[in-house]
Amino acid sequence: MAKKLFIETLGCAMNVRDSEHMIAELSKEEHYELTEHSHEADLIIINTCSVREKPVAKLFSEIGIFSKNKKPNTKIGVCGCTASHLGAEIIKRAPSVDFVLGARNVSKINQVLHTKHAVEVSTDYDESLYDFAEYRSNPLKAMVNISIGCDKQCTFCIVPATRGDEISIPSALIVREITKAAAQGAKEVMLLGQNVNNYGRRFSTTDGVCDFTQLLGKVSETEGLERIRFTSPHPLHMDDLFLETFASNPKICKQIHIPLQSGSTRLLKIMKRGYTKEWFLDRCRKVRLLCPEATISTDIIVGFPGESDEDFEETMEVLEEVRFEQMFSFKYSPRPLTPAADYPDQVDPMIAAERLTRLQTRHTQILDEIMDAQLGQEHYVYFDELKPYGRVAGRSDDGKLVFAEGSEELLGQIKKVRITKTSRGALDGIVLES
């Protein structure tokens, strides 16, 4: 009988595709099969997020569940930036660990599995020329790496620490994976990197050279792939060639992330963010010019230290003018290895929690506007996902994810919908071609 492996992401599309490496390395050269059942797997893996503190708190409880609910051999791996961060910490605390891998150390997966107690976790080590296994838990779209690390050094950031510096992939091997993607019936892709609009800025290698913009170019030349999709942009990154290249590239979708944080000049340049309030108006406005039918979502942090309400109420108001169509917003999360876990002027958590339920209670009403105007519009969507009772998904060309009834024969096809009915979190429609 084939072992078998269960996995438990946690956080990013970073995360998710790194989840898909292992999945494939395993598979390749130990056979492992995926179960959806902790209770009767062979190795269980907890690939772990760090960027705020309740993932962490999250994962000693679930080493716990897992540990207690396991078979007599089965083997516990804890992966991802939780790893990087703690390292052998976690076996200390948690000795029913079998092994610890640092989100920078993937493909070392099938090494540290025979390794008792084995701890890999380096932030200097270079993935970006390794050859991957192949799997795609949907094989109708793509997520692919096209960088490694970050290079920033935002104040409230532990990305830098778990994931080392930036480190471009060569545009060759992109274009091979996504080529490969393509031919077994991928029609979009995702392009994934902490700052991908930095591409270019370091490679391993002098092949395959070119920057983000060059990138999107050579990729969209792409047979079979008719979705371009990517996350995150950096706001300081985005100079109008960019802009320019995505508003008329008819491959990239009209859909883009412009992470603002605060909409505070003085809290920005603490976050050390790089750009102003103004930039970032400037930008977006300019996304609304160039390409009118885009979305643009965002994310905030409020009561980041030194916050002030003069501070939150600029926050309010490039929500009022750019009214982002998806927000993900927290209260600020101290953490360890990043300068403002430090800084003295912490703000009072409720007064943080009142401002998180301002935000999103404002940003609630800004969204039912913008979707209930969708009803009687007409979208091209994606179907890539088959739903109970006769349904399909799939999201439109600008990122709204779109219900319709259909069957299989839907999958894999971009489809014109007219929106029938409107909610806030999705729309229905009816497919108005056979």
Given for the second form:
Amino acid sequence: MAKKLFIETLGCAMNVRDSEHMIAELSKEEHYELTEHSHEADLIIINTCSVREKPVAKLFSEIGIFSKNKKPNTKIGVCGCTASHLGAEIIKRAPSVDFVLGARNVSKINQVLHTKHAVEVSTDYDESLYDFAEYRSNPLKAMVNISIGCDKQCTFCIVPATRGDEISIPSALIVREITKAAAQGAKEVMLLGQNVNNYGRRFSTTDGVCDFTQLLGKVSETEGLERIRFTSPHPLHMDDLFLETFASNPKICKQIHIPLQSGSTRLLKIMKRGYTKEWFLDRCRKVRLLCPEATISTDIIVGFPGESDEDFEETMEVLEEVRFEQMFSFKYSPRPLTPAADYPDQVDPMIAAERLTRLQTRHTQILDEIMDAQLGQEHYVYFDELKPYGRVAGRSDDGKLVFAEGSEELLGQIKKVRITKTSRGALDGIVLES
Ligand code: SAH
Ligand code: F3S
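Counterpart to the form predicted on its own, namely the form predicted together with ligand SAH:
Below: every chain and molecule of the assembly, starting with the one above.
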């Protein structure tokens, strides 16, 4: 009988892909079925995130609940960025944990599974050439890593400490993986990395020169592939050639994430982001000029140490001008192993909370205006998910979630859809004959 695997994935898209890699590697040795109930699982994996403090605090209470309700021989593994960060301390604090596997070590899942209290968290370990087994939670949409780690040292961010130095995966391997996924039905690929447009700075082999723009060119030649997305790019590396390629290559979806963090050039400098407010706005204007239909999303941190009312107003100004379609906004969370955690001028959490509310309230108004204006518009939607009550869901080229009436025959198809109903989070439409 197949064993049951419960896997909880927190955090970013890279973690989602790491979970897929672990599922694939586990299946090389034994057949596992996924379960949504930890109490019936033979193996419980928590794939953690450490970017902010909250999920870390939750981890130990969660381990307690899992170990209380689990079957007697079930193993518990803690993986991901918090595993990298806390390492053996996790087992010290929670001895019911059987193994700890860092974000850069997921290829070792079968090794740690068989070694009681194994801890594999080296950030020097290089998985850039590792040939992972295949597993995709949705075969219609492939996630493919193009680099691991991050070479930036943003002063608020723990990721370089947990995922290590940036190494690009050779383009030939990336193209091979995408070709295989496309042959198995994936019309869309999401290229993943902490800093995708820094691609090509360091390979672990003597792969020929290939930067991100060139990689996009190579990937877009894949037979059967119709859509390319990527996350996350860094505003600093958005040169003109990259933006021109983004705008002109019809396979590249017209949705771009440009993480702002702060609208204040003074704070951006202290964050070590490497760009100014003006450069950020210039890049957004260039996207709009070259590609008016593109949607722009962003990440914003409020309450970074030393953030004054004036600094925050500059962030609000950028929101007013760019009118981000999606905005992931966070209260600054001091993280160990990061310089900003020791800055003396930490912002009062009440003030940070007020700023976050103001930012999010204004963004919600903007989003409502954007979505209301969608009524009657037409989009090409790639349907990739079956929904209850005879409905299907998919994404428009510019990243909007669209629902329509339909069944299996629409899955894996790109169809023209007219929007008939709008809401803040999603659109409803009817499929037009194509
Ligand atoms: N390169 C990745 C960044 C990963 S962290 C990317 O662009 O997706 C994801 C987001 O978390 C960052 O963009 C930032 O907005 C937020 N973040 C990182 N560290 C944080 C901290 N200490 N406090 C609050 N938010 C943080
Ligand atoms: Fe973090 Fe900055 Fe890299 S936000 S992941 S250090 S680009």
